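Next comes just one chain, in C-alpha cells: the form predicted alone.
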Amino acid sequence: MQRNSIKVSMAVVRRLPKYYRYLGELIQNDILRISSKELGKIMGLTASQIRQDLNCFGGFGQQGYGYNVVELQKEIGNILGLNKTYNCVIVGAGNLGQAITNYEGFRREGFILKAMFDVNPRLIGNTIRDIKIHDIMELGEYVKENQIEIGIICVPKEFSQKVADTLVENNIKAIWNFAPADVNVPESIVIENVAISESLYTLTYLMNEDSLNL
C-alpha cells in the first residue's frame, strides 16, 4: 500500500478509530467483505466519504469487489500505530484513573500500563490489576528510567500543568489529558485533551436545540 504524501486532515484522523471499531464488530459477526456503500450505511457516512477517507492512505478495496474486512482493519490499525506497544503511566489513582486501569481493552491494543502515581498516602503502595500505585514524587525518575512513552493525567486541574511539566522534563512522548483544563506542552509533545464535560454539554445543547430562539 502506498500512502499519499499530502497531510491528512484531523477530521479524517478522528474518523479512523471509528472505522477500526466498526470493522472489528463486522469481524465478530463473521462479515468478511463489505462495500463502501454498506459500510457507510452502518457508520452513518456516505460511500463517497469513506472512499475519500481511505484514499488518503492509498488504495484498499477493488471496484465491484468491496473491502476485505480483516485486511482493512489491520491496515487501519497499522496507520493508527496499533501494530506497536506503548509503555504508559497514569497520574492520579482516583475513580477515573482506576477506571482506565481496569479497562482490559487497552492491553489488547498494545497499551502497557506500567505504574500509577498519586499523592494520597492511603493509596500509595496498593495495586490495581497488579499495577502498583507509587508516590507522585517518584514520577519523573520512573518515567525516565522505564522508557515511558505515554502519560495519562487524571488529576484535578490545579495540579495538571505541574504533572505535565514533570512528564515533559523526563522525555515523555505523548500525554492523554483527562484533567478539566488544557495543559501547555512543547510542540514536540503529542497531546490529546479529553474534555468529558464539553462532550456532555454538547449533548445537552442538542437535546435543547429546538427550543432555542435563534
Second form
Protein chains: 2
Amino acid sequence: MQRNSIKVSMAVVRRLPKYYRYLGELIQNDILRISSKELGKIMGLTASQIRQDLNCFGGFGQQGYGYNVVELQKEIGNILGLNKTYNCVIVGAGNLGQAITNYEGFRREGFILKAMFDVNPRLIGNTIRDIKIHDIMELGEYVKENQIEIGIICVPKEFSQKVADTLVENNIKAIWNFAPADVNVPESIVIENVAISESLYTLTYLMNEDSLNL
Amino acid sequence: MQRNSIKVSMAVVRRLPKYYRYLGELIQNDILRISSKELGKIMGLTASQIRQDLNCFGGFGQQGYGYNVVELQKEIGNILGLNKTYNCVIVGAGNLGQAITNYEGFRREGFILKAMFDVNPRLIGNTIRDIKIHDIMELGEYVKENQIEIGIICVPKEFSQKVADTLVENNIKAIWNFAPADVNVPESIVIENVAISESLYTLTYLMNEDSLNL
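Form predicted alone already given; the form predicted together with a further copy of the same chain follows:
Then the entire complex follows, led off by the chain already shown.
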C-alpha cells in the first residue's frame, strides 16, 4: 500500500501478471490471435474490463482484429519490468527459501539469485543450485557491495522486521516478504507481503458460501 | 473462477482474509475497538469501502462506536469457514510441501494435515512433524477412505493436472494448487491456484512504475 504516486489502480496492476501468464499459456498452445471476448472468457473477466485495463497502458488491440498474443505478452512483460534483470538475495534458507530457489522460471524471467543467508551453522557454507548460503551477519555488507535490488524474506515472522530493516539500511529497492506478518518499510521501498493464508481462507470461504445466509 | 452461484463479488471475498489478518494483529496489540476510518488507514482502504464490504454480510458496526475488534474478527472467521476443521493432504513432499507442513497457524486455524504423498522412494515412509509420507499410488484410496476435503498440490507443473484428476475422482471438495500452472476441475470443486510469480511481477511493476510514460 506504500506508493509514491498512484498512476494506475492496484486492482489493474494486480491483473497484469495474470494477463502475462494466460497469454503465455496461449502461446504455448499456439493460439496467436485472440479477441477481448475470448481472452475474457479464459480469465473470468468481461471483454469491456479487458479493454479498459489495457487502455490504461495505451491499448494494444486493433478494432475487429483482436490482439496479437505474442506482441501483447511482450508489451505487458515490458510494463511489468520483465525486460530487465534484478539481483536478488534470499534471507532464510529453510524449506521455503529452498523452494523459491528451485522455482522454475525464476531465472528465465531475469531474477538473478546471487546469494542466500541463514543463521543455522549447519546450512552456512552449503550451496543450493550453485547458490551459496552465507552467514546472516554478512547480509548488510553483501547487499550494499553487490547492488542487490530485491530481498526475499523467508525467515520466521519474529525476525522478518529486523531482516527488512537491514535490507533497507543497505539500499535495497524492493522486498518480497513471505514471513506471515507484514513488515514496515519507508515509502520509497517497494514491498510485497505474500500472505499465503489469504488464499487458503478464500478457499474455505468458497467451500462454505452456499451455507451462508446472504 | 468456477463458482456455482456468485453471491458476493470475488473482490470483496478476497479482502475478507485481509480483514481477518489485520484484526488479528490489532488484537495482539490490545486494540479492541476501531473505527472504519482507522481500520481503513491500516489496510489502505477508505472508510466507506470497509463499511460497504462488511455490509455484504450484514454489517457489524454500531454508528459512532466503531467495531468491536474481537467480535468482528470472530464473525469474519465464521464467514471464512474458520470455525470448522478440514482434513487435508499435501501431494508433493519436496521443499514447498515441507514448508507448508511447517507453516505456523495451519493447525491452529483448523486445518488437519492427515498425510503427505510423493513419488520419491527416499521420502516415502518418512515423517515430517509426525505426518507420514505415503506412496503417491495410494493417494486416491486414502482420500476416499479418510474423508479428505482439501488437497494441497505441491508437485511440478507437469504432474499437477493428473494429481488434481485423482483428487477429484475420489471426492475431494477443494484444491489448493501451488504448481505454477492452473489446473482444471469440474465446477463443483473449489479451486485456488496460487501463482506466486504474480506477486513478484507486481513488485517489479512497482519498481519500474515511475519510468513508465502513463
